[in-house]
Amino acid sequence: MLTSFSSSDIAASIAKSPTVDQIGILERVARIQTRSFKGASKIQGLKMALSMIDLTTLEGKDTPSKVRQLCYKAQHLHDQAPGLPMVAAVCVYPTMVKEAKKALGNSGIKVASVSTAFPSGQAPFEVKKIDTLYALENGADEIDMVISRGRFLAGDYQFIYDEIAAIKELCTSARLKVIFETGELDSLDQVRKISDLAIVAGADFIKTSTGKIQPAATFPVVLTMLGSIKDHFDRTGQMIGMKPAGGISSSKLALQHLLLVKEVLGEAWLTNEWYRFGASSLANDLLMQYQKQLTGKYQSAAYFSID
């Protein structure tokens, strides 16, 4: 792996990560959760959230036909409601990248692939490298890598930096999302440290979770990560993307997350270039709420495809 910083440099960088004001975080989250959305602003928010979804299937039972069906849904969320956006990306395992790429064609929807021994990250680096290269060689536009959480929790920050930097070097034309699996971290201070470290190592996006571990994208965790992005932007002028994943299954939660992004980072981040939702079930709830706003009536979930 290529290393740009020494162990002492990395340790010093981590030491500079501010202590998280947990009380302040919780108070701000409580205020956000009291907010509601109505009328035109709600419709706008629902469509915006739909456009930010990485529609995901990451199961051992995934088949080519299942991936093709997911890709069709990505392009046709609900044909009975004209004017809806398409989702941002379809996220699959490396073995399904070629199938997804073919099914999406020239739609403009990205193909994201998990890598580096997702979801555990428990593999030698050479295996993680092969995993990533396989996805890239089959056409992945984005890589969602998992970090080695055990090494991070053991304080081996140099290893984590090198791992992220080396995968970033492989992504010559793909954007890199770095997954922390925050449900396995012990505190918001650790969430802040890994956020700062991943950004310095070259992450284009920082991402909460694999969706396999709970708790995942909680508001305190997301707000802590947004704080890291904001501080980095204030220092450097460089925008870093954010992807909460796991546990965001309702329109209400998605809209509250968008409000949080607007308040912390500003409207520039309210685009799928810089903000994504990692979700499998969120899309249908957004569609049901959208139809409710247009017609005044809820449609049954049966009117929307599962995948």
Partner chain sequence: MSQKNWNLEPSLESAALLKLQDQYELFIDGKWQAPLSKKYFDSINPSDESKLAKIAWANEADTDVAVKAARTAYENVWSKLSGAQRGKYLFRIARLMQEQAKELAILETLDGGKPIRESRDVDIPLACNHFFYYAGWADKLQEAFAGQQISSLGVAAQITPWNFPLLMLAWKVAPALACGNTVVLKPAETTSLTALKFAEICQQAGLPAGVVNIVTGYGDTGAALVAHTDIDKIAFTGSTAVGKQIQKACLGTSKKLTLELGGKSANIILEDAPIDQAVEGVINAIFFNQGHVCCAGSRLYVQESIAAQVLAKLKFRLQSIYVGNPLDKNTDIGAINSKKQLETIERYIKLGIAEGGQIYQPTCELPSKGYYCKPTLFTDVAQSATIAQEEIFGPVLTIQTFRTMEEVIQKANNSPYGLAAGVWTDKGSRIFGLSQQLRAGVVWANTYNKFDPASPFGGYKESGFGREGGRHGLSAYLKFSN
Given for the second form:
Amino acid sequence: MLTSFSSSDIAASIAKSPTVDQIGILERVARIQTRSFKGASKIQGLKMALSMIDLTTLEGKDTPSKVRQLCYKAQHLHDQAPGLPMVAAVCVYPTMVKEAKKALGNSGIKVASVSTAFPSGQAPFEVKKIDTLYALENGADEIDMVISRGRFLAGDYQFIYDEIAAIKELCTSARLKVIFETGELDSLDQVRKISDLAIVAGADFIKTSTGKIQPAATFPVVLTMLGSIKDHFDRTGQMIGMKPAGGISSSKLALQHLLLVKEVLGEAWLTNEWYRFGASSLANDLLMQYQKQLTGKYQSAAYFSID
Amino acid sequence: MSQKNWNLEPSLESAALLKLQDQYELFIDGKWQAPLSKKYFDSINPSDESKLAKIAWANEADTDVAVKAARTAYENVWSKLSGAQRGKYLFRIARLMQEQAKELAILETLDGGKPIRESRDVDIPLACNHFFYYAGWADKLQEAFAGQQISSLGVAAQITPWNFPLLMLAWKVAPALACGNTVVLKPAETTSLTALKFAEICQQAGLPAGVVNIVTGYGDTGAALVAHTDIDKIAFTGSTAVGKQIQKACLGTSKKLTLELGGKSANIILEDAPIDQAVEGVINAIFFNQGHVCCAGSRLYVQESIAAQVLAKLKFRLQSIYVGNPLDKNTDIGAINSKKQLETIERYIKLGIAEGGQIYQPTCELPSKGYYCKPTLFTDVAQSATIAQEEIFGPVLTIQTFRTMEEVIQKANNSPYGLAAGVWTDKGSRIFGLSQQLRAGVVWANTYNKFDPASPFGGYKESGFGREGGRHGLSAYLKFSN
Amino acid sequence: MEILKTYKLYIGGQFPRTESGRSYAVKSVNGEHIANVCLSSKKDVRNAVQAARKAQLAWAGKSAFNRSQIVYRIAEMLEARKAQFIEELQALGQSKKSAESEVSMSIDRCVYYAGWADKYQSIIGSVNPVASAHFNFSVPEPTGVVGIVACQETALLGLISQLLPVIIGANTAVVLANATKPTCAISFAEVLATADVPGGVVNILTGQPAELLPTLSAHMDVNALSIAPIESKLQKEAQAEAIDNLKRVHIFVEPLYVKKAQGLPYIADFQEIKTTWHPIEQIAGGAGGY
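Starting from the form predicted alone, produce the coordinates for the form predicted in complex with the partner chain.
What follows is the entire complex, opening with the chain shown before.
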């Protein structure tokens, strides 16, 4: 169960966060970006990336019908190519959880629900709890909560800690992803701080963005978060998952992200239990690349279904 | 879904672009000339021990011909051109190098064993940029030295090392020509090919004959060049031992000398450092170019409070360093430049173990042919250990811990060398304080192994004298008179 | 009856006799005995280098402004003792006019270099526009301990012309004085001692360059040499000895007692250029004042 942290504990956790040199981060990223993917290892990477997708629709105009189509796509990525994996999860608003759950049945694909007044998080705490409970009661397997960025930037770390811990308490069997919306957090030092704080507060996954704000899952931000996960693991032996979301739309970027995970955290993280891509258009690009690898021909988007 | 062992496949750069000749002559007076010595030596690809080409081995008579050509070109042509005209030739050379950058990169990698990632992204672009940079100085020399009477020196003899063959050529040739001198360049015997390709580029640029001459060969060729009575300037990059020999050979002459010699540079991590970036900086400091870097951060000093963490991170990071075929785009550490150098490094590693150091090398397979060395860490190293004092010039890092700032400054400065130093700390005032106290010509704070044509490079103490790069780099190629 | 001065050495701010106990006579042009001065030994060189090394860090640690004030103070002290130096130079055979001119030029040179202390850095140093996201700047730093073989023609002006650019640049010095006219150098040491120049910053030895220079040029803790025109064999030997620890050697071929023997290059010769790099954080969307 939840251990209660005093504010001095939280201050200590933040104080332990190492400083981050942005230019050094960019250099490390540049090095990953010169890696070249070829042959069987590329195919393996593409399939791995497909299996890690949280296929997402988070729009005001979402309807049960739209969600059903997405859920079908999740199970049938590209039936023309046998042997492809299914995506890891479908990610929707709380109001769509019931529909998604029904559509996915016992496919094994999880239903993730955003919550806590996604995307802004600007709602009374009680509302955020209700929001989360609603998703859980409708069968959500995973909760993607947002933090209160304003409070965080104002230095109210106790509030952030309590908020995450309280939502975590509600997620008895669901896994909790904590969204930072790093595009609003100013610096990599802040990204590192919130990563460390969210992890001690009980996050199962840390996630970059809502997808509603640019920039989203940039390499520097992701690398900084991976650093936090690695240090936590080295200290405690506990694995934390990572979910970059928003902005990763090409296969090349996805493969580079996977390699970053492998080099920074290790191969243990290269499964959808510990790594997810929050994306909608990535899937088709991965599929097109996959087909290109198999056939040697560059592909056309017209041959890949959009849902 | 569990995916184990996701390993990158080799991604080889194609060498098909290259048109290697079987045999290379000397480049003198704008022409390819067979050596009077009639001798040739083989250039070996260190990644697989195959022979790349036969290369002319210049003797004293050959160097004499080259110096005479340079002198004639100096007197009849180059010294008579305006700075603006010289600059235009340099700009043209820079562009021609850029156009053929890929070919130069592949050639550098084949000949010297460095990873294609580095020759493509570091060596060749920096070499091109160096020509661009000094091209712009050619007609602004008086502005650079206001109030002083300046003139060109004459003929410069330039001897370059095998670790950054084309880049070191650029560091030497570009400022020399910009300042109005002509040159005779002797590349290192294991890495002559990019210099010879550069000769072609000089031809393409229409550079007047004799302004750049390239004499290939071993140390005896260099010695003959240094001893020549009609040279005005010697620029040497290489070992401290050879640098001292050159100085001795120049005694009693008026030859102007700049030396860029060895190093045993300290890289210092304080407890408030951005640790992950510092660890990456350490990797870059010692494993860049297989550690064949005069300013390599080969002595690591870590504050005791974070020593265990840093060491664990370093060891983990080494697992994703790829050692292998230099032409593989994914290779991080390529081939050791020569069999001789590999033997030197292996001797030091044995010595390090014998002296009580704890060795760590990652488990990785090395190619069966060619000269390779695993990235190597040594802990429990005493300041007095040979491997902590002597320059190894390979991928071997010694790690020591320290408690106080005073201690680490003393240890860092406790070396006859003074080329470079690294400092990792988040505190601004401390960066400046440490930077001031470290006796080294280059201090990298929260970074390492950065180079730029605008940035002066060179050492204190036995690491040499004179600067290359920046405005300061011009002084080496000018005569100052009151 | 006149009290005669004993000319001793100047090491670490003290005026010791040579440890060797030897002396030699300095005579006027007419052959009259002027004084017995110390005939320094190798061990005196060693002691002087030790004193110079010990003083160097603190001297370099002073602010450039402070070094400027101290060197200006040398000018003031020299001015106050002007008559003494003119007399000494005359005793060594110079005309009154030439002696007066040499002393006043010496004072002017002190004033000139005093002004440089906090300025040469701005001219020799630079901020370098590198292509990557780094702030990159180059600053001059003192080479360290400099051995000086003083001008053997003049007794005061040559010495000052070599010494001041060295110490104004935060180096410390071991000076081998003019062998045949050493008295002025020791009197100048008295000036230094009263001008707030910290002990050890300047150390002055009298004696024979042929005996002392090989030790000085071979000393592994001396970083540079400033050699006034001397016998070429001796000079070449010094250059050869200097190689072992790569001393920076500056040999003057031009006379040091002329008006133009001063300037920035004299300071720059005993400076090392240090280049420092630091990353510059890139702030997205920052308007940057433009």
